[in-house]
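The chain below stands alone and is given as structure tokens, in the form predicted alone.
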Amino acid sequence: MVKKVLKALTGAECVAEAMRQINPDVVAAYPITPQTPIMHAFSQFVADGKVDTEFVTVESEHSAMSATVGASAAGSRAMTATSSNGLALMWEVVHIAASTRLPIVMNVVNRALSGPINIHCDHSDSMGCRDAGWIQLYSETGEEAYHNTIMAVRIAEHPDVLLPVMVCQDGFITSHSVETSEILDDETVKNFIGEHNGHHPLLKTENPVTVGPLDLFDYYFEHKRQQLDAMERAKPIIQSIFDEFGAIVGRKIEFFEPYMLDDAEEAVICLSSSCGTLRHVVDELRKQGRKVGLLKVRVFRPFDQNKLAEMIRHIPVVGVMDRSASFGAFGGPVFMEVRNAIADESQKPLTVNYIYGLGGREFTVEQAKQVFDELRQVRESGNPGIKVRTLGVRE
């Protein structure tokens, strides 16, 4: 029987709880704000003997990912975590992890990339990795980060996927805020993730394999094609795992999670913690008779463009929120994916992009209302005007 207990935990502590229940073989760690509390909490579990994990403290984030890659290639269930500049320092090895098809799970506590140096939240770090070959899950709350971390193990290790998974939550906003979270019993989590046997482990000498060889023009392209195919195969597998886990926790989990979307005349697409603010504003405006809605993005990679187009094609106007900039491009990363998804649709919404919250700039209820008011103006005029806008910046 599934047992659940309510605990007051930060988002970082929620992830550490998930890691304790997963009990990975190897965790490599290097501190960086605001990820550090995850590994502080998990290292206490190690010290208290609550996990069997080999906890490797390394000298840099590059080494953290390198050690995780080595452990995973050897056949271990391996995890790590980082933020911002730490993820940037991992850059080389992040690509190697995906190209080597290693089922690593990494928690990323989103923080702005330097410079100037900033320790607060935006999504420039993980969005910079959107083409690195990792599956990316985004979390609105600490409880979602807990759920996503557990599901990430199953997703990564599925034999038809074998791709690393990045579980993201907003730095300080989620990672350091205490909320009541529903935690499953250890046995339920253990049964859900199952045993890890490794896939062609490096240390199985009776069946020797080569890991990370030189791969020139003779085979490199084919290996990249295999990664593309794995991402496409992952879509139904991710949803099936969501369905299975959703039955355990008693809620529906999807790539894109709608709120008041069926009859919406204006809607906003967003990911992570800002969805809570937007949901509150949707409720307020609905009481005033406004037909507004929200679509939360949980899975950004792989991006299910067909599902997204199906969910928003009936809405006259959609605002897309990006907590990161894509310099020199037409809009932010989420906006570009949304525009691309609906490009060939005969019926599609007008779209407006909002770049917001960079470097931890607060996203307020008033700003959320401003977005919906501007979207109404676009709907009534039929003219999107400025398609890429900045929200909350001092002009």
Contents of the next structure:
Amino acid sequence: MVKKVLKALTGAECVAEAMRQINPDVVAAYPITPQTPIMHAFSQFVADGKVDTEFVTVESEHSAMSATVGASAAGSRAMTATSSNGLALMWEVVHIAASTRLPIVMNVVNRALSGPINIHCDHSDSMGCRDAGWIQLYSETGEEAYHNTIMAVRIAEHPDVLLPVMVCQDGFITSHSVETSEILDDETVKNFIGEHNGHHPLLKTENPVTVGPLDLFDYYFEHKRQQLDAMERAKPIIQSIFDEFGAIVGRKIEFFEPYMLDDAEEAVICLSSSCGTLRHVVDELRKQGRKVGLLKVRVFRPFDQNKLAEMIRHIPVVGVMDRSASFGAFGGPVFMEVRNAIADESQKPLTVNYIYGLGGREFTVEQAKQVFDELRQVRESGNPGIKVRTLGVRE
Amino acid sequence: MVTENHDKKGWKEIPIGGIIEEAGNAERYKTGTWRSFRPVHHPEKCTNCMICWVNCPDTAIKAGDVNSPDKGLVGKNDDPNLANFGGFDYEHCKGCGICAAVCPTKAIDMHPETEFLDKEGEE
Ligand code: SF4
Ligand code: SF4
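What would the structure be for the form predicted in complex with its partner chain, rather than the form predicted alone?
To see the whole picture, the full complex is given below, headed by that same chain.
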């Protein structure tokens, strides 16, 4: 019998709650704002004996990811969390985790990368490692971060996937804001994630294996080919885990979550907390008779280009929101994926990219309205004009 | 050099994650092909102390018995309970020179592989 309780929790506390219920064998972490409250809450669970976790307090994020990699290779269920420069310091080991095919779950509380030093939200940290070989789930709310964290364990450990999963939520906006979240009972979560049987665990001494050996021109490429395949194979598996968990929590969970898209003349594609603001504005504009819609990206890696193309090909104009910049590229990371996904469609939307919210710059209702107004102009004129625009920056 | 290695296994046939499922198969990896300097042993200076054997990172120094044709000629080398210098395993010796550096009697010196190339006409 599934029991659900409503609790007033921050996004960080939601993730700590998920971690308590997952009860990982090993957690290795180093504090960094705005991730710190996750590990603050989780270390309290450790101190109170509410989890059996071996909690390793390391001296840097490089060591946090290294210890997590070691623990996972040994066969344990291992987790960590970080933000911004912490993720940057983990960088080389982040790639090693993926290429060693270790089912690690890491919460990333999105924060701008330095410099100049900034502690507030943008997606430059996780978008910076979008090619690292991790599955990436983005969360609009604390409750979604809770759901994503639980599902991430199942996705990562699926024998046909075996890839690490990054669960992202917006720094401060989500991590430090209290909202009501529906929390499942411990037994339901425990049953959903099941037992962890490591893939070739190092500690299984009757079957010794070597992990992390030298791999030169003769086999490295074959291992990369396997990683490409694993991402592709993960797509239907992720959706089936979404469906299974969605039935428990009573929600439809998808790679791309549409809102008022069917008859939309202008739509915006976005991820994480800004979707809340945009949905509010879609409602307001709909009341005025404007045909506007929203598409929320929940899974950024693997990016399901076919599904996306199917969902947006009929819309005349699409605005793509990027909370990070790819300097010197044609638009931000989300824009590049979206354009790529529709490139071969015979009927496709005009697209405009908005770089917004860098370093925690507030994304306002007015900005969201400006986006929809500009998209309408593009539709009426048939001319996208400047394709990559910045939003909310002073001239 | 053949870069596509058609004689090797394809991506669907090998274990994922770069794992090696078989223990102890490093022996099949011939690190000897990396060598640009070759250790050369001088039995007349060698005491069979086996310090080189302990220090070689590739276990490329062999332990011999009293009948080892390569054994050192200095010191107690006729005791059947003690190992004697047993020569180099050139298939695995990568030419690092550690044995030459640690040998207390300088019974090993390093020679460029080109010297042997000229003499023996090896490739
Ligand atoms: S040169 Fe290095 S690898 Fe070769 S025998 Fe001496 S110590 Fe071993
Ligand atoms: S270290 Fe020198 S003296 Fe000792 S066994 Fe090796 S070659 Fe002989």
